[in-house]
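In the form predicted on its own, a lone chain appears below as structure tokens.
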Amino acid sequence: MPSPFDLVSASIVAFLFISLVSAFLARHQRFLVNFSSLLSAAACLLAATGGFLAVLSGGVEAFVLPIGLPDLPFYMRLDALSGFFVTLVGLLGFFVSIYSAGYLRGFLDRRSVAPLIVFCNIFMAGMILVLIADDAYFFMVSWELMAVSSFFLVFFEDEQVQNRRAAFIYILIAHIGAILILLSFGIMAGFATGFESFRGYTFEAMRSAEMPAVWASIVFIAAFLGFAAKAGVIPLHVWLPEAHPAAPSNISALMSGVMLKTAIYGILRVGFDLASEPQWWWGGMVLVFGLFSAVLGILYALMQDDIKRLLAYSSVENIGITLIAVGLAMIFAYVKMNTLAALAMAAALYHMLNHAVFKGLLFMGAGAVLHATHERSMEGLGGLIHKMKWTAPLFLVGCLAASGLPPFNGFVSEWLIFQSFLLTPALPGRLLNLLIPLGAAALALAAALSARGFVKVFGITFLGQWRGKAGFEAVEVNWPMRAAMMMAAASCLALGVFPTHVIGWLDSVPQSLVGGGIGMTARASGWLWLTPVASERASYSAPLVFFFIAFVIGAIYLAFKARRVNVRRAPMWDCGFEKVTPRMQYTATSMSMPTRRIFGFVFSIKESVRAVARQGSLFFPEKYIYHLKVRDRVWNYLYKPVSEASFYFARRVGKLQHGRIQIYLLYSFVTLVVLLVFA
């Protein structure tokens, strides 16, 4: 039998020969789009099924590729913590690839797809690579792989200019995130082993290294600070609402699904695992920044009318949710309270798994729309539950998800997160004494805001009256498309239902990194009933929360249908009009409203009325044009002088440049007069 690496590694390859195959294959695009679709579909099972096995075992299996440059080889590893991201990766690349077998037919009479389906398995490949490399030298490798491939998937479509400057602020961050990783890989390997040596570049002697509490802790901050710029936390969010709309929907799901938690594996490789153990203001740091992006990126969602840059922003806040569940991990851990260390790892890890299968069934509903009428703004969308029927289900499915209601996964990780915060006992410190319940209050409105942003996107997007262009007819997508729907939706209500199971399976991660499981107390009274600690502490039975709300909703169904009054239509009364039009309809900008006017001040805001007047009339305007801007206050703040900057220093070096050759050779004997003088 092949080992978790074995099908890992196959999986790799698999991708890598799609890519190649692929580019070779241009000219036939219809067979194109099924052959690389069915293929990666296996490559993906074969991830998932790899890193499945893998934290199943809890084992390490290592191997050394010899290709790298003389005397620096590539190193890989497979243990629990990297097996749980594969099985991420390949779970949702494998719901992804169906979709794409529908979901790219949409551009074939429209443009090439070869270079999509190049670059996204190339984008599949790295991230796996970044998830086994076991060294600083071969991971920035296939980080790069990663960001760059990736950056050619969102610069696909572009002839718009507004794709072009996403992929250039999108790779800009990256890089910049990219030297800081370095950095901390630079100052760990020089404690490993000298910085006379390239010995200790390998992940190995990083673990082994002793390290000064000071060095350990700029190299977290670091680390922390370069994959936060990956994964989109506030400040460095800034690309994220950016790439994400303007890549294609099924690579948006895989980027705001999977890619992310590529840099949640690397503030985990390093704060548990390479540097020295977490210290209390590391988890405290992680836990502010996870309390921002959590509660600032639902706000900036609810203010949103593009239906892919509400979920992008929604993304923002789940990876806050995830950061909150960490930064609590490093705090127990440092205090020495395994088991409530493992309960806080135990959650991050369950919503990071949760957060892949509904974020990518919220982006493939999207393309679904966006594939279906050609309009991403909700302004112009509505009633799209009558043309739609099965979209509209799946998609609200995923909303439930996003939500945290139950029976679906996103309640379990949230409830999880929850149980962390209350049962914590007193902490040494008076400041996270502090901070402990106020990132309960804080995470609690998180989730309060986020049930309210998804009543707008389905309630806006789905249900109503069409608001669109007059005589457009929104079809149903293809069955390829609704198949991974549909899939997804699945998982959404078996993670949900079934958590014991899953908490069982992935205990071994945090047995691994902090030391303690619940694997054992989760599944102590049974698959029936969760207790995450104790049964008398707490407990959550999802089996019988989902069967209750099924016996309500089918009770009700019946009693509905058991009445034999026919059903007697007739116009809508509303105060005698009866002439009610989609105009009259609650807009994404109307209802943001209320949300906009108690938390502007986290926004920068620029809202206008003009009155057109009526041709011989003075009192009676003919019509009033509404005009609302809201701005990202970091953008302002942080990165607009810093671009502005750049550009003034850039207009003013580019004076230098006269265009006449005199000039130029000046330039060149002035040079070389210089350097005589110094040598």
Contents of the next structure:
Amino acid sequence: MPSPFDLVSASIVAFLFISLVSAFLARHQRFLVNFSSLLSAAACLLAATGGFLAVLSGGVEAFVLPIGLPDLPFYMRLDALSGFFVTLVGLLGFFVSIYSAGYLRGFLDRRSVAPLIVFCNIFMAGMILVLIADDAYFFMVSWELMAVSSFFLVFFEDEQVQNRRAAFIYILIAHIGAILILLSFGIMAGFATGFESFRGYTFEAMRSAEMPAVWASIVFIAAFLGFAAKAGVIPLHVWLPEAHPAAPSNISALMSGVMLKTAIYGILRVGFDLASEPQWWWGGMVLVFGLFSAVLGILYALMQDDIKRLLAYSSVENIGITLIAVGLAMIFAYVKMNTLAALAMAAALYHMLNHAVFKGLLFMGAGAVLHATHERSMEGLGGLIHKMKWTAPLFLVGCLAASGLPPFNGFVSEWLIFQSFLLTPALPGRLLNLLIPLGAAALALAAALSARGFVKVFGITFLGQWRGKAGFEAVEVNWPMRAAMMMAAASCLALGVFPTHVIGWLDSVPQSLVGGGIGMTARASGWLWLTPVASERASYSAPLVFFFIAFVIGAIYLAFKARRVNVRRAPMWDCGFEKVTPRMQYTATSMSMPTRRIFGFVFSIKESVRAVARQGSLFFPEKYIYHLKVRDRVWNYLYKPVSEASFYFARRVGKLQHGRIQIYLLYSFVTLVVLLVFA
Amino acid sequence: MTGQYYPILLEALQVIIVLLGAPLLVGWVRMVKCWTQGRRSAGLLQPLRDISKFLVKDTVLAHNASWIFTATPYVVFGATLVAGAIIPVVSADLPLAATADIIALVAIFAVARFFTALAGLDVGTAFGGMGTSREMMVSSLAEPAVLMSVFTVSLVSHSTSLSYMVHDITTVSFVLRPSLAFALLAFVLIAIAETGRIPVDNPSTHLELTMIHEAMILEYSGRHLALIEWASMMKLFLFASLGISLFMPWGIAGIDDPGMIPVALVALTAKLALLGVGLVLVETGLSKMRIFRVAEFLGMAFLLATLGMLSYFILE
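What does the same protein look like in the form predicted together with its partner chain, given that the last one was the form predicted on its own?
What follows is the entire complex, opening with the chain shown before.
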């Protein structure tokens, strides 16, 4: 019987092997697609099984790999926390691998898919390596492996200028984050063994490091901001809505579904495991960042008319919701309320699992729409429910889950987070007491707004009438894509209907991080009932709710179907106008108009209407041209000044360069003289 | 003894009360409204007659209507009925109340709304889209306000389970709490918005400039319309009885107290009748707001509800 660590490491070797072999198979494109998808799916299953077993047993396995620099071997460790995230990567990776078998066929006649497959497998291996790395050096190497391979994936369709730009912004912000993470590890290593020895680079040494509170806080802030840049936390999110839509849809699913989670893993690892001396305001800071990301993320999402951009912004929102729960867990852990901390932690983990599955499903669905119509903007879609009879209901499941509606999975994790808010007792400190109600309010607002966003996505894309070119017939996508989406949708339902099992499984993670668990109390009243603390405080029976809703709907349906009543088809009601065209439908832009008006202060909106006059007439315009541009204010206020300033300095520094060798020799000479004088 | 059947009987009684009480409440509201406006009313039973008439009529579907359109009435009705089975109306000892707490209740209403909104977009008329857009604007502000308002009550009663909340409020001696006052005020404002009454929406208008809920369901006919109308009547009934259960549950039959049920029925009828009169006074006294004033109205409700929760954490 192989141990969980064996399974996970076997999967890493498998990913690297697939990547290597794929590089040599570029001539046999069709074979390559099937071969790599099948093997990746198997490797993902290995990883998921390994991670699942690691969480189930709750044990710790460590291993030292004697490669790397001399005397600096790679340390590896698989504990419950790593295991949970490895499961996430493996699970979504499995769905996406199957999906890719169908999706990549769309590229076959257009361009070589070999680079995509090579880098995708390196990317998967990099993500898992990040999760099992147990020293700072190996962690950063894996982190870069993940960042650089995903850069090439974003860069894949490089003929479009916006994709190149997106990839550049992505790699830039990823590296600013990486520098901050490196700094944080450096400080911890320094306090672990002093700056004379290299021994402090292992996480084991950092765990036992003694640090003054100020330095501990600097460590945490640097690590948090570094990881936040990767997670897409507002205001460090600007790369995310550019990069995720630019990547091919299977990659977008992986990036949104699991890559963002590796950053949350980093925050959990540093905040709960490595950094000593937690301060009371750490949790508060995480909570506040989470709140802003959740509310602003979904508001920006509402403004988008590109499906994939909208989904990317919705990922910002969900990362925000996760951080809210993480922040609560940190606050509770600080005041030594272990059960509550475990509840909030379980909610955060559960939400990440849910988000991975439903966002994966939604990106796969968006990919299916793109595959069938070659149109990304909702303004050119509509009525697809009649053509894509499988994709539409599966996408709807994703929308329901993402809106946090029962009986699907998004609701369970939001319910758990609300419960952690409501079970909060009086906390020491005014500010924390103030944060709790405000946090609950913001979370409620974000949850309600996300339902608004997903009504728009589904309604405009799949319902109504076709808005695009006349005569275009969309066709349903091939079966591997449908099968993958079906499995993801089934997981959404299963995770929503059997929450007690999931919480019982992941309980070892809060056990190991905050020293408390809710596994026992959550199942105290049997597997049907989810009772986070006690049944008189709160209970939710997902299986019964699901069963009752299904039963009632079924019963009413049968009761009314039994009576024979004529059902006629007729033209829709046109108020006697008789010239109703698909152009008169509500569009994505008009759907979100009320929100634009109410929350207008959040965006920078440029709106203009121009009337084009008929030839020779001043008074009867032939048509109106409406132009709308909605942008993040963050971009204008935070990034534009920085990028302009760096260009300015670059130009100044550029004046040193003349391209003449004499002048460069002069520079060297002056430098030497200066060094000799002052050294 | 009948002890083991008591929960089932109680649940059945509850469902019957919700199913039949809802049209009667709407009939009562319309009747009082006619009286205050000097008109003759069609009687208490008119909504029931409407529903039974819709049920026997033919159903007309637009050519473009998909399965979302035909499934929506059943989902909406089913979800609303499930909500009706978990709000304690006559007895705090409701067996199904434990399956879904107050957060799940709000989410179940949200399921119904999600599907109604999709149905509005399904056929592809401008009216449907307009209704959906407006309804989602109202709900995206009203839903958090509902949650915040009921959270305050659940903080006071240390539970989110509806049975325990009602039980706690009826058994603990009455204290005037500032947090509950804020929550009640917010709840009243949102209940008006959620059930689509004046001044937020007008259930009896089909004027394109003003309608919200009616715009979404404009294409429905026959039994689909019957189900949707019935569900929206139940929603009014349920919000009224939720308000009663949370803020003035006195008279409701307690846990292990089946003898109180007749009294509870009388108390419920009296309270609902009074609420109906209050609703009519509001609807007759006010006119419908402009659509973008609704955002301010709901924003105020949201703020009040948040203030309620804040004052619980700061003051109590």
